[in-house]
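Given next, in structure tokens, is a single chain: the form predicted on its own.
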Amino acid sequence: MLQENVADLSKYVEPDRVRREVYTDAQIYELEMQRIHEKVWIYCGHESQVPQPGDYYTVQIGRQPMVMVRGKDRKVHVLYNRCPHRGNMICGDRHGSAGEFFRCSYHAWTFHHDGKLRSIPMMDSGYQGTRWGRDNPDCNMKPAARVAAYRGFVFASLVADGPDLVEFLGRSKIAFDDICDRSPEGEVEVVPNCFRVVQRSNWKIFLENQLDALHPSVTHQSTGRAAREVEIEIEKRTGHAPLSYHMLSAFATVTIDKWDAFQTLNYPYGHCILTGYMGLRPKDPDTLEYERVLAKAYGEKRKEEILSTNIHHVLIYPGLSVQSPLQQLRAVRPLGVDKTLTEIWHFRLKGAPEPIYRRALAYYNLVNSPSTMINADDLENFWKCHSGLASNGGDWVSFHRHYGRDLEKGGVVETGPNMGTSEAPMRNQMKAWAQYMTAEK
């Protein structure tokens, strides 16, 4: 364990502000890895990423290299990506198939998909009389302490104690219910490739931005205005512009006052929900056909319940951002105090018409991919925020917007009417951060 040489962490967070060192201090970052990311439930991937026995996908949990694998028993296992012999990583590729078993590329130790030792070269002659042997659990690949899935989304925790997955997710599990219920078959499958973006900033800066309802009309205004100008010109010439233009122009036409009409709901463990449907239900032929298929699967009443679910964004602290109406999520993998990897995944609704998949894919590419101006706008702000926080220009980060006007109901903090741009989600995240960081001395 890291010897704590930092000041009392409880003094770093106040209800309406936090110290800049929370984002920039390398020792605090190491404690975050120990006390948050390597303890709580962290998203590993979707079961459809490993469809067949032996299929694996590597993932980072805190500082730990892990591998998610489908076993011959059809269960999904999460193991430390390390050979117990000399420490060599078992899987060097991002994903693939291990075949019938894992084989270490260094000395050919082999392991079953659940991590149990299969064989050691020269077992009888080379290790006779030593502590290494088939009955020694130290000869196995070490499994994550706990692994659980909710509706196909796989999480792991590296400690044995703590709330189970459903308790941890709480109300935020609506993100997975919503995305799956929008499928006529009640399931989704991953689109095989994800976008991977390395941000030159602390991991918390990204999470705070996700439910910051003020920034879209400011940060993305130039991109939205340019898209709107082209959209208007196309409408003049043809009478109708493709929906893809609206995906970008909305950043200019949805003004700050409209964002204020939304609401945030803030839950224990740092999770948050941003309500607001964002006009994602046009009446074009493709949408009407999708609604017909959904009604056939669920009935008219249930179809309306599904399509009127009033959420735009769900943040599952400390490492997941889900936009269920758009069938995508972003997983946050801290790489250092000033370096963060985000994985941007997209999902197909099983049984939904192909045009609905293509529409969601267009949003994925136009708004959330590394190549868009929207993402570039955010990445520049993240870097500038971290650089500014590392300076001596001030000691505190402000979360004062609409402070003192939140409404608490049964442990859930709701923003008041017409306060959708409140910084309540940031306050909630930092409250959870302080609880995690000071839980052990």
The other form holds:
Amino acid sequence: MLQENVADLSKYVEPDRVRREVYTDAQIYELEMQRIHEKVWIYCGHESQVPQPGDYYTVQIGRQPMVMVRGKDRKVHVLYNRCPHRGNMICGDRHGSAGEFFRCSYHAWTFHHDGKLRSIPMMDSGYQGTRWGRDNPDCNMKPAARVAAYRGFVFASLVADGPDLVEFLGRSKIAFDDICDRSPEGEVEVVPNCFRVVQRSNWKIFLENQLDALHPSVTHQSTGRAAREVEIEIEKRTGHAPLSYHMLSAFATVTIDKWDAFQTLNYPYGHCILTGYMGLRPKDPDTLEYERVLAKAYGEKRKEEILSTNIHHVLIYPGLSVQSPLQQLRAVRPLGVDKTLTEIWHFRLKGAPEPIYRRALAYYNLVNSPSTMINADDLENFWKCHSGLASNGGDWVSFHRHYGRDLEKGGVVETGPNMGTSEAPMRNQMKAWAQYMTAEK
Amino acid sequence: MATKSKAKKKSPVKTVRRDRAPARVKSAVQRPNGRDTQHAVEQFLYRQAEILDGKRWQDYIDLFAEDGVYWMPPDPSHTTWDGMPAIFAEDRNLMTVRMKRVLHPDAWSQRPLWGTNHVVGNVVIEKESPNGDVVARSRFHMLELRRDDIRHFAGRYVHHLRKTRDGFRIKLQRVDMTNAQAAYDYVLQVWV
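With the form predicted on its own done, generate the form predicted in complex with the partner chain in the same format.
Now the full complex is given, and it begins with the chain already shown.
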């Protein structure tokens, strides 16, 4: 029914431009939820968020309220957060422990952690002769069609068909390899704190900004310059300013003309990588000590490989932005055509010295917390973008920057030399979008 | 009634004096240093609210001691800002970055109409040291207008104040917002 109201979606996306309705039309948004978010692999959380059997976190996949729970079998399950009886949500809190089993607050139906029905009050007398009962799978909490984890990062897909997780991630799985390999134990642990920030704009506007290398020196110059002034002041006074000032001042010291020197790598399914620019490998005693610990764990050669992984951002389309060298990620949860929630987490490298954690923490607090001096200006732009797209002043959004000069090798688009500000990542994301949206007839 | 009619005959000044008299008796709720500290801390908190609402950012930073910290934990169970995730954990240097940012002509998100109104109350002196340093807790409510949107932030302040010749300076201002854990519709650009 919905489909009939929306004109041929393939006409909305051209290789170098996109119709504005793609961002603003509520019907297209509903179709996106059906055809993209409720189909592809969506990040649910990290296994260490639910260490004990019964521990759960609720998570939104597309429009579906889900719950990620650790079972007694140690497996992580992802279930629809819904009682099969009258539809009541089973978990009303964002996270907690279900204890031995889930219990519905409405009529006391209980379920095992894998969703299987455990008991219904007075089941025998109440349901005798009906088609409802223990043997009917419809009496279970429905599980996600597929659940898989890569190096502790749990994803779910709500349909049975499609590529498996590793195939879906493709080369973007380097996000998780880079996070974990930087730990001498090859593992990370979540820091149990989630910052949640709502953007009043379409979810795609955030994703497109993540690898937009032209915007930082424009959008963030006020913060970059302010941080640089104070950084210089501290250097004068003490000889050395903490790395956290550099994390902020880099937004201004890397001036607009320098951003072309970086590169974006664009993969199938819309995933993209922006190469690193912050130079997060100083020669201070903390870093050198960390490098010694890593060399001991992996050997000199492998340590070099790990530390020279050149990444700033990995975007896993359509819902995850990972900053692997700083062990943090933002999960993108669309709440409506013009409203998007980001859930922001960071991780501790197991076995790494404390100062290395402090580095990730500084970035998490300064750049990714609700008091962020960086995203304050991003979110302002996103809102303005979304509002401007309501205008009849133009029908198209332009992705022409460096169009026609992308180098494609085996399905991977690499921006050419000195074309870091190419809009190739936006073109790549919209290409995947069009494929998902027109695949279903 | 009799007292009242009696009072009427006397001069108004005397009546006021007599009415005031019972307050001079020490009550159980009064702290050893009593009204002076209570009054001074309240005045300090009211002035702080005025400074924030007046967007006098340098004046606000100057309320802090050289080693002072502004801290907003994401969770009331946190006992230190050091090494912990925090919504704010800023010394004067970081506060200066924040100030310079919002004063920069190209801080785009500062362009729209924006203002706050702080109300501070329920001031309780938790501890007063012999040297005059004070720990005080209070409750605040901040209304923020940005463009056409109103947001409310409310919660508890704990001020660790150092007594100096120029009045109190903040060693630590802890801000536990009741809505710290709620999703933020947009961000917090300056201190609450």
